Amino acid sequence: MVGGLLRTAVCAFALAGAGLSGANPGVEPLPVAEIAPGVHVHSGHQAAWPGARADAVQGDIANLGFVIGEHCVAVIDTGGSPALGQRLLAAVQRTTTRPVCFVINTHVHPDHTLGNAAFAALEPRPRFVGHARLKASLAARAPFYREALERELGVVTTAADIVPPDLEVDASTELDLGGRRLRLQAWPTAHTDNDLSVLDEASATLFAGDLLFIGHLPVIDGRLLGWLEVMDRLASQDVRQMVPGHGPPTRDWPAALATQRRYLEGVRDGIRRALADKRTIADAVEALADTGIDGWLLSADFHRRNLTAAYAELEWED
């Protein structure tokens, strides 16, 4: 497990950077915006993964980013396919000649992890960083992710395309990019059981991963009550702006958290009422299917699923 300030391999990467060539000219770089000096974000489409076959989305639904230090670069999430990872790498190489020393996954979901292979092929190879529970979760889900890519997008992958972390964070740690530090926080079970946030101290920018959704309906894949507790802690963060897993980066992040909280609390309260009325799970989901979704995108894809997950969690609540 990782703790403290990690300077591993930074000097070696700095020396290697002088010999790096530019991006592959055959790969179109993903569009990125510099939201603070040295902090770059690609905004994914508001759609469900893996997206419709052969359209412009092609699994490109998550926000991805990279932070440039004096010696090297940290990439934060890599996209929903190996091809998207290649396009993100091309965007990094178009922006800077400094090498990628860290690839950080904020959680297990495929739209955030399936571009890892593009970075694993680099020399020198970056260190892959994730929550202490990410490796096990990724191993369990990888066969489904690979099958979905092939079925929906016609993308054939191998087991080697699934790249787990080799640096695991079980509490918090700091990564040194050379004159720039990233503070990583592993969270209790919330959106998933392996959520990790990344704070760039220089710009006070927090990459929240899918602990924060904006526009895109929040998706419960961990523990609803735990997520609400984690949001209390997120609300106390001393940061200038947040990059959600989905939706635009924002400086008005307290309002974004409050909007997400209203939805999640509505799911919680609605399911608690249904349980008190001794409704079955099917009756509860049907009764609440049209509640609390105004203003959210993709509610048809995820709201009933959220209600089902909440019922399964809360029916055992004391």
Second form
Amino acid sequence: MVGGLLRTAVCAFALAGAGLSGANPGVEPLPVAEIAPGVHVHSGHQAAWPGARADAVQGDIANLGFVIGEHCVAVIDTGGSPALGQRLLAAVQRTTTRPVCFVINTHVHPDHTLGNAAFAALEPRPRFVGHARLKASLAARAPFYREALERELGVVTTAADIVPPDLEVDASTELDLGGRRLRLQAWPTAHTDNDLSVLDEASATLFAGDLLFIGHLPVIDGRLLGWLEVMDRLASQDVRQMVPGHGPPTRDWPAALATQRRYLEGVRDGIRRALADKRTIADAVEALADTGIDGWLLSADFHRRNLTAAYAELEWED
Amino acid sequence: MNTLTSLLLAAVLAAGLAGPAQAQAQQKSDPDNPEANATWQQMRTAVFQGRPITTPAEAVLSLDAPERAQDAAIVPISIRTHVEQRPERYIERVYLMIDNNPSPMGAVFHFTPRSGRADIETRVRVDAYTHVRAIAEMNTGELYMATRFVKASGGCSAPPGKDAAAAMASLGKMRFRVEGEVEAGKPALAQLMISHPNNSGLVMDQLTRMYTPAYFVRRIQVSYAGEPVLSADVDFSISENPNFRFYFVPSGAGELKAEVIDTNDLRFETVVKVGAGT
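Compare with the form predicted alone: the form predicted together with the partner chain:
Then the entire complex follows, led off by the chain already shown.
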């Protein structure tokens, strides 16, 4: 399994990097793997956020990354709890002495944003970068994410743990890390209404955020038909490897996109049939609850939800 | 101020709720004891004056809801009634309550004998672990209640809508249809869909520290051949793009007309022609 290989690589790397810096000795750095020169990725567990009190997940389910330029570092997603943000920061500081100048959130979901506060305390404060619709979505949803974190893990947060973007991307933009550029693309509504992808030009690595799931069942929290269109545009990019929001980074991303497309099209076609058969939303979800989920993880957590969301979207089709 | 707004304000003020986190902290619900919720006890006094409520009441009504909210923003609710709507005895109102939502009284549906059946299907937001209640009030005054306990969604799902910009762009668009063959004198099923963000306004602007205004559908009136068959006072516990399935009794040919009013006093109207017995 690729995840296992990654974790082995991570340990070796962590030992090699130990002692480089260490701003906060009480914090255990998150394990990361260098998947291209200067491109580091932490692989989250394949689990539903935030996990339970007794298990090892503790909100750590998303892939997080950082890219090191000649002048400074960009962090891409910050983890599913404030503590994970601290551990990611520790991983950055163990790897490089260069400052963090950008913190990019690929979308609003808590597993990608709840670690932001660890970076907001840095001096100088990095710019927080997100899709132009991220701020509104975060304001509407963060209270529920905070509540879930407390209910499921007993982790109490404050409003200050929610850090909105101060650099908003409504189409595309480039960030300069010193001799290294990141190209950011804001997408129309797909996985969410605020998906942002990050391309490291130097290594041709695309951080797709949750526009791409591998292993973990894709989750529809935006617009299914929009997502399929965005996937067409992703597929046409000249990219060496993709880092999905969940699952192992891959060079065979066309296959991963195709697998995701099969699932999403299956949901779309099943719901369209159910609508044509005049099934209600509850009936349609029941009827399709066991279809299209072979080979995916976490379908018990997300498949019915996807069917529900897809029905509410597709019933408005002409 | 309409009845529902005053009810929900009373409940919100009484419970001192300011947001979902507080709601969760203050409104612990015991799945096995639907009576033990403070909000419910307050509503019971405020709305029903402590009158007796028969529960369970499977001969009168039942309530279907998923055990866990899969998508917190879209939780399908189905209320089925088992009472013929006769002029001498019929279900006059059905209250839909979600104890631990910031606005617990999600909807009050008003029926007439011309409704045929007082069934309702809709979709609601579920903010926290909560009892959902359907309470039928007969024209003769008796009360009957069905309850279901719904767990909040796990993971990253949240009650706000998925695409606020898209919802505003298609504001007021409606779809209205009658399902199946229509037969004069027999209850026929209709579905009304309204494109509307139906937002709660419980979102604080980070700069001004002010809450954005709520904006939701507050009133629905449906008539057949000029006679009311359903009216409803509703609020933002109803999901984005409100959706209602209900019955009416067609006679000859006639028009089924729906009028929708939102909190900005915008009015939307739609009509479907019904040819009964053809």
